[in-house]
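Given next, in structure tokens, is a single chain: the form predicted on its own.
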Amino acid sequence: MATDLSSVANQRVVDTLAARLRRRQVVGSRETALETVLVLRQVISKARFSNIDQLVEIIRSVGRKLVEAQPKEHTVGNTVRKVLHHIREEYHTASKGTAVVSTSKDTLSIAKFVLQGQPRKQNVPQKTTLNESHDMLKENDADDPDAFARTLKPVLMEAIQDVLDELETVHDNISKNAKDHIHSDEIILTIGKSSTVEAFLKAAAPYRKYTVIVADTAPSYGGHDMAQSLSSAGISTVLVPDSSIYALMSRINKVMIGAHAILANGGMFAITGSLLVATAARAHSTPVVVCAGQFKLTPQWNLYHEYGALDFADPSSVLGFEEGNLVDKVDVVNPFYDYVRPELIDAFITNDGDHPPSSVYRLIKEAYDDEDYEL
């Protein structure tokens, strides 16, 4: 089985990103996803393969290495799955001759709706272009082993560019309908520093006058940066300590938070304190809205542990080592993320519309192929 990891150039670029992920030099869902796409594009552009199975194995081997380097950054695996999905889509289009007639298939129909999520091998192409496409796309050609890669690579580069464009414009696409979700004179609560929530709130500012209450999110205090950024954009902003969340919740109209990863059951991993906010909101029947790109959709479940992603920060920021007498008597836990159950969330606002937690499984089915759930 041919793999391209033996290539010195590809090996170097994959090892470099794996080391950066392992050392936490690349942090954040969107940043890790962008870095992963760029590495996959470079690997595919230099790869040698004579059939689709070899190409899939090359990408999977790269994905496994990056995921093992930092399993807590779920968007690495999500991005690899998304690229594999696009590659198979382009391959089936080229091999089954649907490229010529694709423009006439774009209209919505009941048949297309029923067939969504079904394996693409059941799609019946037009026979008039089938033989012509096979003449152009030759797998395992003994006379010219590179013919398959040479023919398919330009199309694959376009598909990867589509994934890259989606990541680069995700904040704009999520925020384009912000004014429809935020109303005048509302009081909105958020927690920590989320670039997606920040862009969403700023997009509504020219159209609505509202107030944002930002919890400071100890011990990281990311809420300070969030409050300063919103205030500089002309939004009425109030910074409060985490201990005031429950007391203020009766005055809150809406809770808006970000996500680190959205799981298959509709739950999510989010910054520490999100579970506190969501639980208080449920007690007061306050809607909880999550702003997140679809690249955070993860075909995984959280069934066995309480802390999101089992990822912990330095406990000294919670209880310093100078408190010697106390440190010896307690165990200090400082998790990065909370796990928020799906019943505590009312809606996800994504770059592809608004969805309830119960629809997440369908979005994952559409975004990834079943065989890629385990890389």
The other form holds:
Amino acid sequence: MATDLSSVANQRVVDTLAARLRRRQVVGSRETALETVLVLRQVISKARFSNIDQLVEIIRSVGRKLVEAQPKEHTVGNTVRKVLHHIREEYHTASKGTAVVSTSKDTLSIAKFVLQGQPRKQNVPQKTTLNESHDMLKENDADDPDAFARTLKPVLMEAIQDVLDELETVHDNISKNAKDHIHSDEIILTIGKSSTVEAFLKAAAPYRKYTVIVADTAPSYGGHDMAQSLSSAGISTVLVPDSSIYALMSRINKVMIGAHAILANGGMFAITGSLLVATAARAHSTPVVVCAGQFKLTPQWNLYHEYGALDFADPSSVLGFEEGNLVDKVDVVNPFYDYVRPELIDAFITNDGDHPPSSVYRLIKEAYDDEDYEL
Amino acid sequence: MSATATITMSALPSKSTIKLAPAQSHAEASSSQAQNQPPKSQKQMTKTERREQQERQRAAKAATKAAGPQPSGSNQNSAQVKKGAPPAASTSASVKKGGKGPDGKPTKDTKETTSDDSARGLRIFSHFGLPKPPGPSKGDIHPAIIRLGLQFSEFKIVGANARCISTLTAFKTVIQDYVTPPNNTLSRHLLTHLSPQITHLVSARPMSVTMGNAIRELKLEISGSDIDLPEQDAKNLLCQKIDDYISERITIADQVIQETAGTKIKDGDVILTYARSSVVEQVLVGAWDDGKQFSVVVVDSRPMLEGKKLLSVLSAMGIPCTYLLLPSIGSVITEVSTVLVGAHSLHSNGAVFSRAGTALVAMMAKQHSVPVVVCCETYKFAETIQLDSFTKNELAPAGDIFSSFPLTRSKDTLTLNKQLNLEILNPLYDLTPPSSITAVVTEVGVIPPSSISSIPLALGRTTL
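What does the same protein look like in the form predicted in complex with its partner chain, given that the last one was the form predicted on its own?
Next comes the full complex, this chain leading.
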């Protein structure tokens, strides 16, 4: 229920982002997440609401609009869910204080345990400002409809700033323990251009001497940019075409790839070619490590197993118009992403620690609230 | 007492000689100086002379290790060093002054160490070296062979069958133009005449197994030719034998394979093939001509992007085709009914050596329970065993000679050349393990990969 006066401005901001998403002018998990957070921050700062449900509904409607504009960019929905999760947390802390923790301890049942996941996030540090406003959190106040919003907004802004900070420091956090994952004289295989993997490898470079083999994932050829960037950082790099992945796999110690979105079952969507690499690695028992931020965790499943995410790119990079007489006689397929099963992945390195694919469901439970899975 | 004294004395110069060793590699100048002095025992030598002897020994060791990379110009560097100054100072002197030789000498030394660091990258394929354009021909090379070598090195003729047939055809010309010199027999001299021609071809591009097998047969025929035959008759006989070889082992074999493999294709099938195999092309064209209705998925990949040629042939005939690049294969493999690939050579352990990328295709197909059928003539059988794709492979030349990058991406953004810390490798072949292959179709039958080693028996040879 967006309130009328400020909704015009809000909608413009939201519509701009929705249009850019639809036209694919903003592409990439991290960029879309950052843009979404900024839009949400603007929406919330201008929003008028008298109780928590109204606020949640405002954010949800914004989220729904953005996700509809570009359902293939899962991080948009993830960010909205994360913001909602934080908001609810702040609200609970503000209105009930420490009572929340005691209630969870009182009724310990298996159902509660499974539903609430690990209780570690419940211990939110008490903010001193809230102790004062504890009595003043009035909901649905008829005289002063904005009182609730006014008292809660600073807290919400902080919460959103947390989300923003997390997004901005994703690469640093993931690369923190980079040197512990790579040993000397190792040969690592990577494909495409993942900024997360790039940051990870560059972080380990001063401490370890190793080699990186980059496959120039056709047809996006992101591997070329990756190879340039890594070699200019002083890492000895070898650029090979995708056709030699199996040939080289017996010499490779580790495969390190990025993800587009991590799905609820522990599988992931990643750039086309990741399935080949992961399968070849499995055939040689080489560990496959995925570097991804937590904002990529998506509480969804892959229903379309054949074409990863049913997302296709421009076929002219596969068969261009220079092959004039072939263009209309031939079907050209150019999917963006591959779906990689959880059995092919050995570890996810996230900014919140390292996890095997089997515990992804638990991470999702902690990061998002149940009621937000369907925006 | 004196022994320990010498040990402590020698400990000192050894530290300083470590600094010297990279700066000098040829000990010749130093050794020539040493020869001017009569040999003394260690006790009699002064400190500097002992030091010099240590240096000479170390330099000799370094010279034997690093023989070759440093030209003799650095002799003058070491000559400067010997001028009696303490070794540390002289090291810096030789490094700074640059020696009497050409200027780049000391910088070359330091550059060598850094290039060692950057080239530590991959020495997996270093035993190939990159292909060089064929140098000026030494000796009498027939113009047909020169032309062929040029076509090979520019990849105008690709594919195991094509290369073999063109080689044999060129050799026919060579044999017809050959004149036995007096006091020589054709059967012996022709072989020596052919050797430099073969070497020239190998320098253009490493020999394929098919070429190797064919040439071996040819040499056998030549050495077995009758001495009493007049020369022209002998030459005609050899050319006839060559024609028979091509016809039996390649042309007719291909027809048999086409019929056999054609029976594996049914109406409504989706056939997947990788890159361009002449045999698979014949199979598909033959099956379409027989009236079978099927569709083809052509998978292609850098560096050669040969699939486009196959695509134009098939689509010109009206076969419904889908074209995609290798990384996208995971998306279509579930719809495929059979995978047909060609081979460069077959090995005794059942492995198939084929265009780079075939192993990936076969692996994915096996994962999804799609049968992988290799179409291959028996003359491609190599009696060696190959376990990995490194020991015998070929690297495509650097740069973009196949124009394999899409026009949608500007060439500036692509990395086409080697740089510091960056190496570009384009292996052309890879090895598909026997576990990924379902069957091999040859002209002697359809055999499982484990029976590949019995192909010579099937051909009637009693010994391998």
